[in-house]
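The chain below stands alone and is given in structure tokens; this is the form predicted on its own.
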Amino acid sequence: MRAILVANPKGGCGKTTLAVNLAGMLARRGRKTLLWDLDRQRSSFEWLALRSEDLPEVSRLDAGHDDRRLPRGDSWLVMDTPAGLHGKNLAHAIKPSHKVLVPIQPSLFDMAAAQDFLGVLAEEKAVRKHKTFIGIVGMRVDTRTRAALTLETFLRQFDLPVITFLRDTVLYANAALSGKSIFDLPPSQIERDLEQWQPLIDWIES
């Protein structure tokens, strides 16, 4: 099983949006997909509870699960994490993860919160030993704005890949209302979004 951790110490940065759409994308591509919500708010699990049986299956993984019953082979685990994740809790979450995605919005507050967090991630043992890889995803980004340019400039200081920028669109919120990811919407509606997701898909599967 390959595990993907979605983490950022700041709330409201797009962790759950990224996590559920990542799970939806993997399921749509025929992968055995599990979603683990580590946040007390359980927003990802609320999304999962709304998901129709007619859609590609995303299974729920709860705390205290039996590792011996986890699927083997080409299966994926997506972990949605709470704000304020740090210290031992962060280290425990990173340990089984193959990839860590850090969603960051183009705002002063998000960049300030990410500054130290990205440094902490780079010092984690699994990252230093190249067992876990970190990627950054810009969330709710309008590339035509000054804020987007500021975010790009800010991210250049880190020796970490900036995988993609995902635009600010109501498609994500509207899809979530019925337990869908944007990948469950008609292709004609998400053509631009698919282009933005492709670098992320390539990075995850590399």
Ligand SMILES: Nc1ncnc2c1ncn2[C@@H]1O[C@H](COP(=O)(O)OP(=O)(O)OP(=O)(O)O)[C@@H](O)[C@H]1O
Contents of the next structure:
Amino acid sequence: MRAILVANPKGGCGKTTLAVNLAGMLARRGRKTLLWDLDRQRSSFEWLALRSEDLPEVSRLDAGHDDRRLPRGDSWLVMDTPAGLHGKNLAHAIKPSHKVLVPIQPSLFDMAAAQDFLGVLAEEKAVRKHKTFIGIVGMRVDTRTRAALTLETFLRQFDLPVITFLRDTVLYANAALSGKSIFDLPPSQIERDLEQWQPLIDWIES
Ligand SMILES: Nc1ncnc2c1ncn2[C@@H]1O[C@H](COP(=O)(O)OP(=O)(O)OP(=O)(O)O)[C@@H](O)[C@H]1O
Ligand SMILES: [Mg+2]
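Starting from the form predicted on its own above, please write out the structure of the form predicted together with the named molecule.
So here's everything in the complex, that chain up top.
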């Protein structure tokens, strides 16, 4: 099984949006996909509860599941995490993960909050031993703005790959209302988004 952790202690940076869309994307690509919500707010599981059976299946990994016994085999697990995750709980979540995605928005507050977190991540044993790989995803980025340039400059100081920038669009919120990812929307609506997701899909599957 391959496990992808979505984490950033900053609240509202886009963890759940990224996690459910990753799950929706993997399911749409025919992967056996599991979703695990470590957040007590259960936003990802709420999304899953709204998801129709006609859509590519995303299964829920039960609450209280023992992460030392993650399912084996050819499945993909996406883990959504709560704001404020740090210390032992963070280390615990990183350990079984092959990849950690860090969504960051191009605002001063989000960058300041990410500074420490990215430093801590880089020091994690699994990361230093190259058992876990970290990738950054710019969220709600309009690449024509000064804010986007500032984010790019900020991220250059870390020796971490910036996988892609996802634009600010209501498609994510609208799709989520019916348990959909943007990959469940008509292709004509998501042309630009597919282009932005492609580097992320390549990185995830590499
Ligand atoms: N690319 C995007 N375009 C437009 N809106 C977005 C985008 N990404 C996230 N949002 C919106 O930003 C808000 C916060 O996103 P989300 O809930 O995914 O963040 P979070 O990190 O999971 O928050 P929390 O820390 O509370 O769990 C939501 O209303 C979501 O719809
Ligand atoms: Mg969330």
